[in-house]
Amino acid sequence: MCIAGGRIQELRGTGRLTTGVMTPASPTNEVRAHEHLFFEGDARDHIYIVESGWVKLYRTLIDGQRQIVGFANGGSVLGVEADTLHLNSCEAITDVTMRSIPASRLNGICRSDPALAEQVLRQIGRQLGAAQAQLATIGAQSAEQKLATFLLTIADLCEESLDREFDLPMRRGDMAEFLGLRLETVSRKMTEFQRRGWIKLTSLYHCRLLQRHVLEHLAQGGEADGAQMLQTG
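Isolated structure of the chain on its own, the form predicted together with the DNA:
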């Protein structure tokens, strides 16, 4: 099913942690768009579970280059990769609500709250798989293929709503930093996709898939100029 053309599974809403699992006392925090939940190097005194909204996780190299290592929405667990210090920075890209769990409660969590522990375990496994899929995308695909993969992922995410139409919750620069490209390249490819009739951008942040099969072919490693896809052009 999900072969190596891999989608970013952490973007999916499936398997999310239900609030019912949480102990009633877990506090709910709210964070506004563009605020940071934590920075790389901060002490990790909590882990967080996103309830609604979107955040981006990223790392910064000393030369200023950034790499977004994941986007996360409802159900995702943040901060589990860290031991004592956060390894990523985390910034809300929309308004966000989340629950926080003190790091101290992680010790012995299996005994104290086995249901939560197993949910967390499953969720980390999912995130690991997503990170690996993203490795395959960044490491082995062309700019065109990366963008096709990315758009399909976001589209799948929103297929609960109107088919083939969805919001892109991040800017061009975020997409570029996620895919290991420059924002100019993302911009060029987006317009190219549109010019070829594969997608339609109704606004900068809203997209409609016109030729989903072409994108799927690309995302799985196919060429853009195959004759078999011109039949519908």
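Since the model is a prediction, treat every value here as computed from it, not as a measurement. Here, rigid core means the biggest group of C-alpha atoms that superpose within 1.5 Å across both forms. Numbering follows the first chain given and starts at 1. What changes on going to the form predicted alone:
Superposition on the rigid core between the two forms places the CA atom of Pro114 2 Å or more away from its counterpart. In the core-superposed comparison between the two forms, Ser187 has its Cα shifted by less than 2 Å.
Taking 2 Å as the criterion, Gly64 counts as shifted between the two forms: its C-alpha moves by at least this amount when the rigid core is aligned.
Now that the form predicted together with the DNA has been shown, please provide the structure of the form predicted alone.
Just this one chain is shown here; partners and other molecules are left out.
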């Protein structure tokens, strides 16, 4: 369970993967919102690197319900969580640009390009760290703490603008599933955060952090009442 992202600079517009081992290339592919990159149980024959956009990872439970286990944006490496079959399904929640690398050729590519191998390993490490952090907090944090942590993480991955605005592309129901909360709780807390002047929802899918330090206090284990006292004018 994680929120993943980052930047693998070597894959962004340099043509690095279009030379040597991978001629004529791992071209960029466009995936439209709500289309799938892969499904749970599919053969894991490709590794996917997201260049832009957002995807969600989910699993189908025994009772047929879906459980969202992660979100990922540009820089994320997908398809490394299993050996032969994908453990999760991956659905685009916005339009996505990505590259696919045949899994059978990844070892050769990394051997021929140690710098690229280092970048990929570093990104996988970041994703593993995010998953471990999520597991450590999902059961212990309050609803306010979970939501504050989530908003800060998304803002950081979106590289929030100078006025602290960022896209929040996932639906409230997806947020609730991921955070282990009820949809009504997420909607109520988002409204409460806005009423208290901590955030501003400029649209359903766009958010501005007005009091980032208050959300940081919550994310670090603080309580909502104490966070309110930190608010500045």
